[in-house]
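Coming up is one lone chain in structure tokens, specifically the form predicted alone.
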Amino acid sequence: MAIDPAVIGTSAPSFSTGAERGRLRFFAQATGQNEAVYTDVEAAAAAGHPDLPVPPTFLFCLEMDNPDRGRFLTDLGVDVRTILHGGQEFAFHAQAYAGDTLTFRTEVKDVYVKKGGALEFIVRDTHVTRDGEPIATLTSTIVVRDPKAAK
């Protein structure tokens, strides 16, 4: 299956979420963050942020949120059995805190293809904004797998 090229620079419908305390301190948890920054608000603020800082990768977990992320690749065909995490990479613009409400607004940058067509790359960015103020730009590729072109 080839992904059409003509998908460069569409967007996904946007949406909002907030950053909560509680999963902010989880993931701090489970992600082994021993700064009191990230669990502490007195902590937060003696370090002079107005909240619990949002750590740069929490920012992927608020996009999976989004109550349509598997939209995208079923109006292009593809099957999700054949995916593959491609990498991420990250651009920050202004620090997020708890409380803060993010919107979330995806657009397909690049698609091209390798290995004869066997491997279609899909490269998104995804632009989180909070009123409008740019707070990063979250970089996916993701791979999809031709298992017939690889034949």
The other form holds:
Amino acid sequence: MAIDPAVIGTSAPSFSTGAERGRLRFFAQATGQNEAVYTDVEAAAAAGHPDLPVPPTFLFCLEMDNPDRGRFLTDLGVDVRTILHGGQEFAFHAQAYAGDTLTFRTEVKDVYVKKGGALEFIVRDTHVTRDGEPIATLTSTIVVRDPKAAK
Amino acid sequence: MTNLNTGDALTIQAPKITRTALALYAGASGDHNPVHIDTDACKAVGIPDVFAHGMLSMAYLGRLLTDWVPQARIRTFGVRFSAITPVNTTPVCAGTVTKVEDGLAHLDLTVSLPDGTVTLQGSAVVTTD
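Condition change, the form predicted alone to the form predicted in complex with its partner chain:
Now the full complex is given, and it begins with the chain already shown.
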């Protein structure tokens, strides 16, 4: 299976969501984060934050909440059981907080092949904004393993 | 305020990645892929057991960064996932300042397992003040 390079530059429809305080506390618990600013609104306020800060990698979790997230790969004919998360990058522009409405717009940045087609790479950028203000850019590399090419 | 100089290093020991830890991370992150939480589903496709979400290890690395400097100072943070993290292991996160230039500190980051396997390799750029 070869992914058509014509997908480079295409964008998925944007979607908006927000981080709830309760979920951020749950994420802090699940990642062993004991610093009070991430769970206690008063501690956050004392440190100068308007609400609980969204921790560095949590924007990726919010991106995963997109109900259409799986459609991109399905439309390309990729079996999700053959994919691996190869890499993840974040560029931060401004701090996001609990209660913010964040908009996620994902575009395909690159598609390339390695190992004679056994591995295909899909690189996508997700631009996160709050009322049009840039918050972060997430760059995700997905590796698609072609079981047939590997044999 | 934390000053950063070339050669400065910080490590944090992640907690043991139990099945409970994976269930909690699946719930909190929204990543419900059964390969991380359901041994039966793993065996059905030939995977011997559940393994950790790569993004859980990246979250521990993020905690290394926010333990070191206030989050607002992090400009970029990226990793490559180089090996699977099996269940019931205890990863170690390490960061080293490799260069300080123009008000920015460049950090090399790794997550490794007790047997020496490097599971994540990454870097970050943080402001020096």
